[in-house]
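Consider the single chain below, provided in structure tokens and representing the form predicted on its own.
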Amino acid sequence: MENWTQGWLVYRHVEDVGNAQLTRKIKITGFDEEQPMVRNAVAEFRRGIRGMLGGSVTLVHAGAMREGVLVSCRQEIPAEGYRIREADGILQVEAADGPGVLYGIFHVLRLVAMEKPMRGIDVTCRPDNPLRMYNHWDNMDGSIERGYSGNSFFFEDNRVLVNRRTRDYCRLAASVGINGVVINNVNVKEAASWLITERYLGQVKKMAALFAEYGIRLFLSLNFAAPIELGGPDSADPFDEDVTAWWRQKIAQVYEAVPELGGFLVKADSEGRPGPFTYGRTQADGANMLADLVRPYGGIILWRCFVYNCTQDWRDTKTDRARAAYDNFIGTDGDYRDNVILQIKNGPMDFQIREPVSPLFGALQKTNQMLEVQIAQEYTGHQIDVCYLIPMFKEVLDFNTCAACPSRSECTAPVTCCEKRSTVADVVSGRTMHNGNAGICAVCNTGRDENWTGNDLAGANFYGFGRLAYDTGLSAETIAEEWIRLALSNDRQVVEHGKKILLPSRETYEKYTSPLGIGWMVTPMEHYGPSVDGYEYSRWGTYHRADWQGIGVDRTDRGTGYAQQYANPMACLYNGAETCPEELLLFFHHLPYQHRLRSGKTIIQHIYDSHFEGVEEVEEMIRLWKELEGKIEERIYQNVSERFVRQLENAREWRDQVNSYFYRKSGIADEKGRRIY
């Protein structure tokens, strides 16, 4: 018996709005019915229709149909795309390949589940990003780094698991258009070394074959120092011939066993991990050595740009972690092979609730780039606190990098007036590169908990990332409504209350945690709950620089110079306290507590007010949720209710600790006379 849910593929009974007659038969033309992706699409269709509308679905092998679903091959449709159109009772799903068929069928099931009539429909969909990936931080012993929903379902006791839950995971991923998955933790040398050994390759092959049935390429995290760790040369120097020979033999062994493998994800020269810098080489030297070796197998190297000095002296006010990715990679732009993709975090720090977009996007003009975001909620509530992250990802994708502007270095015009916009979405879609190696990935939030994501509402991020990666034009509200209807209910009150809870939840979390872009004030290493000075005097280089006079980090041309890593006019915008977007004000500027914001409030009063507001908004979320009792599945209702109890306690703790800290630091009382100490 399965001890896990089906997430948004639950296929509960829905009202028939005229779709039943269109979905009682299905016929395949132009595709081999036994091709795995086509076979899985038909099986999914039958499963979904049976659950939602009742009755069976007939697979028609020959002859004409008067009504039903006709899946046909149309080579002019882009790869992994599809067209759905209805005419005279025939619902046509047209695609050029297996993934297109699979995605098209999932789209039909989504419409049925949302009670959307399909008579007269005509929609064409194609993926906006070539690679759309989940990155898992699962360890071989079954633990998950930053895992907030139970142990791994990929690994247990140093064994690889391939079972029914693996297939259900593939179904969930494919239903939102995910086409690549990294299964092992890039941060731990054991997890990033062992899977390329003979002991595990047989099971990795089984998993890769199952993934392929759903249009998903399996990738492995790779330890750059694997030659040393696995008994090879005592060096990892990419210019050492013995090292290159070791890697050539190892990669040949891996691809012989797992020909479906997409490639490798590498974290090097970061947080104590060795890399090319260890041997006086560039990041491009290290990435290219591996890229040349995987090229004959069609492999890709995903190279993380999370490289920074993690042994910083807190007294050093010029060394700035925010500068690190740009400083370490901009000098090698154009040096990378075309099967290397630089994987760049959305912000320059580390998945904070509010950061500026990384200046590497747009600055790199000749290098493939992939956007890395995090849905695991490491710094955003641990899948206890509700924090719907799709609005944040939309902001990042819509950010104008000014990369297409020929006069970007001299431009002083307002950002919005630039006629040659080049957004992050343009960059990572591959539209600005020639070979199309680009995409978007998310550090994932799934585990062995019954509901996959700990808090059922965290499933909105798991679902939403995939939908946004495939179609960056979708709004955060559209995605939220889809998920609510699929995973919770089509009931009007459930949909409306669900959106009222999800859509503002990121700003709510921001209000009761970190003011005006400052970030980080979390319990060290755990990253949940308040500790205002937790990282302030540590080696990690993450400071709010609060003293008795003011708060914030000076990243202007008078400070660390980070703002100048952006093209104009963004550099000018961020450099001035009067022009800087206020949600990022303290990220870029050290200002007095009495500095007045555009609202007329002082910074210190904004800190006090926002923390009280955040708690009040959590209380309103709870009120809305309580009104849904009896309208959604009891298990889900109780799960989220229990998480809300913990979130409210957390929000109050943040409010009281942060407000008390800054009152004691500044000596300035709350204008509204509330108790803040």
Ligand code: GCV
The other form holds:
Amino acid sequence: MENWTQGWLVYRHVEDVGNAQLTRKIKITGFDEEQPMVRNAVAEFRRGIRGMLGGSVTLVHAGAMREGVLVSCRQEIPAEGYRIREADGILQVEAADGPGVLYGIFHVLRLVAMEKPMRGIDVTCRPDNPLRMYNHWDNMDGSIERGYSGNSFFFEDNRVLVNRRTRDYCRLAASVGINGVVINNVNVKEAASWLITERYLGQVKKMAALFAEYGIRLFLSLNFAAPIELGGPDSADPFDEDVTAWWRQKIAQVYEAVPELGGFLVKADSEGRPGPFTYGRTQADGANMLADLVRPYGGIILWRCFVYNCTQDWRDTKTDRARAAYDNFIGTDGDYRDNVILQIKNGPMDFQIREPVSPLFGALQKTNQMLEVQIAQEYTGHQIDVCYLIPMFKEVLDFNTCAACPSRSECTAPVTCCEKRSTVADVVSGRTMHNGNAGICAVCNTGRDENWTGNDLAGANFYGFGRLAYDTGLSAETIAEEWIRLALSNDRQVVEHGKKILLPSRETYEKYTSPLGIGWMVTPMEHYGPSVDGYEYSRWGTYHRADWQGIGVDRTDRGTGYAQQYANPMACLYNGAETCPEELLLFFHHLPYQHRLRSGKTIIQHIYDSHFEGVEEVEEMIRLWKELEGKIEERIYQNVSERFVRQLENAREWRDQVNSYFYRKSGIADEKGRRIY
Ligand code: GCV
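Could you drop in the structure for the form predicted together with the ligand? We only have the form predicted on its own so far.
After this comes the whole thing, all chains and molecules, with the earlier chain placed first.
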């Protein structure tokens, strides 16, 4: 029998801080009680209150209520938003639509779960981002590309699964405001191409309908070469009339069967995938062809910008993978239909533990943009190591692109801010664009493991991404605390220790892995554990360029010129070794080991120190975790403890391999005389 947990919706018994009286009854006005989202909200409410406060909840159909929850319709409230206020024993949840009702109820349940009194409350919430999505890289055979928590719960043996677990997934997603989900891998393998064929449309429809009950639109990843693969014309050229005719008929067939479908996600001309470049067309030509065909059905095309040369010669120091997204897309700015959104990875490389923000944000001025982050911990510890990623996503969202800066085209003295900020959050919220087609998505970290995410603590990323996507103003700490209280316990020590473990964990991981923004140094293909030269002489364009004198990639105007892809204030900042933020120093500069950082330390000493510190910090996390034994569910305690053993081993391996490597390259000893091999 397959078992799974309820994650942060476990609704364990909590103390009544005066909320019980307010939540014994629920009444719906202005909405049809039978509308699926409203019905699901009520069912969730009853289930949650029963679990947390005991007793039952009455659904009141008519007449006045002296105390209870009153859900009502208020057209003035923005789409997917809600207001919660209490007066005289009535807790009003007001919204204009079904998602608003669902989100409002989940908010109430969150407050009850965190033991927050609701008397006198008055809060209004609305989503900061129009699209808030999980992208799953699940394959039809049930495997998951970069999956670290078991097989897929969407697919098994080339079948689409729609069952109780699918519903629980929807509940988890909706509870944090997710409103779009791509269910299949962007690397659309043969079997997955069949998802748009008759054989599968029935099941896809079933899943899309279930998703819709929770305010979630289902999207599919599409193979750009589907016409060829599915027995249509022998081409995928977007300008070929036979090709467009094939797509027109195909898309009509898909939408007829699945009218709820949100649209398609496309990885084209990337890592061996076919695309418009194959036919001498631009990325916009490819995206627009599909966009025109899905428009009559209200569909959108999410078009990924992960386009680069993955057959580079490592001897070639001029080609720079970091430049690729910008070089391939900037020339097409303004060429896209308004139902196309360019989906851009947060950094120019590939989800490393530290990267600068992609220069496409802000540089694209007339194109809808969506931020893509990765909560699947491909390069950040495989959900064995703890790595709470919300602080990183906050940094990305807060990054000032300088797009609106008056001196964006002059090279003034490097500045870090100006009066007119234009952050990534501004861009992807659609606030700076005309039609509001924008948002955030995360490559998801779930699988069929009992606890959804492999390491229970990785649940904080699954939860936190959704919360942040809905409300980018939330702090990483607030989100961490919410998740701990909901998923682990309200116990004071659990909350405090939990935060002490989660909040610095991204920097801890960075310390024991690759230093100062250089990235990689991972075991090739697998991407867990150290291999300093693993990719150094490969075709992937991911080099550290270390020799006996120094390390780093020169991406300044004397090197690959990548720094110049940013608006001038940022370009100037990154271009100078003295002004470059130190955590990114080796991303932008090739420097001698003896180069002094602002701390007064040399680069080589920083490498040694940070690697020793990283391991010490893991030891401290383990110490804190051990103190929680008996205070949290035993299963969770054991799950995380077992992973910590592996994390410590991993951290030590990284420390020793990286330190020894650079000691051997540089011949410079550790000032503190510690053991280096
Ligand atoms: C789905 C990286 C990963 C690939 C992934 C790719 C992408 O290269 O290693 O597994 O492919 O990114 O984002 O398309």
